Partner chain sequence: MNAVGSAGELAGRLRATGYLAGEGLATVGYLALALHRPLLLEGEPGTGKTSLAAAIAEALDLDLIRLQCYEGIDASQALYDWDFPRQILHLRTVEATTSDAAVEEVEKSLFDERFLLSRPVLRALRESPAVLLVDEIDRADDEFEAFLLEVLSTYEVTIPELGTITAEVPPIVVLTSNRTREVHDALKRRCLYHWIDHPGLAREIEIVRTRLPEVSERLAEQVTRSVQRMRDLDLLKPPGVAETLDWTRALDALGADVLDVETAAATLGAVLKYREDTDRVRESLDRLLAS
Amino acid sequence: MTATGSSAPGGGAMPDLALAGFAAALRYAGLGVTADRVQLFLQAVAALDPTLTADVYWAGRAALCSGPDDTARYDEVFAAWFSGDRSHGVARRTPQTSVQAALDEAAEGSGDGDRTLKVSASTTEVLRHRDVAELSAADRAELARLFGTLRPKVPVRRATRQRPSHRGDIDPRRTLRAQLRQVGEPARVHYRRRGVRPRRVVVLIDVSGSMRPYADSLLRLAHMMVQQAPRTVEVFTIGTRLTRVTPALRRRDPEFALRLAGDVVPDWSGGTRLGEVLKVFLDRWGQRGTARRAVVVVCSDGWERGDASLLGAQLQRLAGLAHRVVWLNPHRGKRGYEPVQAGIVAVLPHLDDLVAGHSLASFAELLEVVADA
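Would you share the structure of the sequence above as one chain, the form predicted in complex with the partner chain?
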């Protein structure tokens, strides 16, 4: 396709360049637009009628979108770009989050080069057991470093596929193959056994106001788990709505990953609608398979305003789907804590584990619970 002869959906000229510009605008809006996708898009438009708005629209949607979440943003950018008004593309969402703030503080702390050296082993030990909600900015920075000492292990399940082994069932295929090699004479018997595969882990982090002091640390913890098993760990934040932050947490650098996650989550420190949001998770992800036979970790104080029966019902659903349901409650680790709040009471019967989650030591404990699941 060339610039001559074809006219744009808006009426003007519609060269490849304009289409590529549209693709760039999409990339700017956050879609995963790569060079080969742009090429596919151009091919697609050329195969259709580039003078028709609908054809350009569908070609772009098929070539440049990769999920239902993309299509809404695609529509937005498409409308903006082809309305002829290209002066101000589509603005990226501005980052403004509590994690952001916490990170900036943390960065300041670690900028002080001597600090790390001054921290003695005993302080480290103390820090391990301190409640992360009560830390100063400097201690937080030190804690962020200590996170590196955690070693998340991936829980496993038995695989369907069998692998060669020294014990187990006879492997007829390999045995016969060995026999063939010797022109039919009986050969060594080969065995096979089912191997192991990583089990899926789903982490749901409450980012409502009451969990605010812990959200940063919990995301950091989730980041470590994602780094350990990028394909089998899924992380969502829950608050007034459900947000999937796994893609952000796949970035290796923790600070960058957390900042990205901060950009995606729209409801930092808002209210909680735990029951409703869990329902959304189960409807949209959980029941379809994400939670099926997975280890699900819910990180929340279980502070449910209003009726807790919905929350209880959703936990029951979750327990039916998941391999294990672990609830992490920061208050669990505090002296005198009794699980008496309506939310926690409603979920208790459906849990496999209720763990603390207020200090580094308790995070290490959680990782063990998950690994052994």
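For clarity, a rigid core is taken as the largest C-alpha set superposing within 1.5 Å between two forms. Quick caveat: nothing in here was measured; it's all calculated off a predicted structure. Residue numbers count along the first chain shown, from 1. Compared with the form predicted alone:
- Relative to the superposed core, Gly30 undergoes a Cα shift of 2 Å or more between the two forms.
- The rigid-core alignment places the CA of Glu255 less than 2 Å apart between the two forms.
- Comparing the forms between the two forms, the C-alpha position of Thr175 differs by 2 angstroms or more, with the core used for superposition.
Coords for the form predicted alone, given the form predicted in complex with the partner chain:
Just this one chain is shown here; partners and other molecules are left out.
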């Protein structure tokens, strides 16, 4: 690949859809392109001149390549995607089917030789990174289907009791008993080690008016987590009241489960009193053990209409009980976001993770954070 200063195909700025499709093609070719890298790539192109091929090339090479080993394949994909020369070919390393790209060029009628590049990126891959609040009804239906591609994993913790094992510490009691059975003759040495047990996960979903565009997707995400571990995942909604929706989300069918959850939540799209509701949660459930040593995920934009200091105090209590506190904020993954709201400022010192939660890709990243907690 030779990056020149020539104008981009079409002579105009390439849309984000084409650039996102190029990033998807790189991922399809085997590069480790994450959502953060794609966002950095789009920001870099916007800061440079998106009409110049060289600027797009170097912005992508700096943002999307993980190391020197990625350079050759990056050049191949860049040539195939932006030049329209299919002879370069986008080699596929893994058998994925979620990304498809087609290049068409219409050279006829262009007097200066410029070619119009038409890019058809995979709608599935693009949909994974779109803000769920901006989706149409059809896209939401497709997104509901894509939730089935998420694979939540249950976090684990070391068990207190030790169990017989083939390795680990010597079990003196079992070893001595074995020798007694052999009348003092040398016998087999027995070992023991601590096993692992699933760690409890608690999900608190803000259903106030400001979180309305995301509440449905967050409940779908919680439904998948409950289905994966129905005995160790608890889900509550918060707004002006605290409502336990775990029994409803234990229904296997997601649509039926969400309808049941909607029937029992009295404060949909209402106000926000996060501090007071979290106090109720800690008084009724936290001290009783539900949140103790659990991974607690709070899904909220942090718009607190009540006393922000009360919210901060309750998060401090929660941090003292829980194993890890993760705050999911839908605005965290958007360009220009700054955690300056009074509620977020009050809780930030007590959080272990502040993650994004506006797209399917960000939901998948949240599940990884929970699994690794």
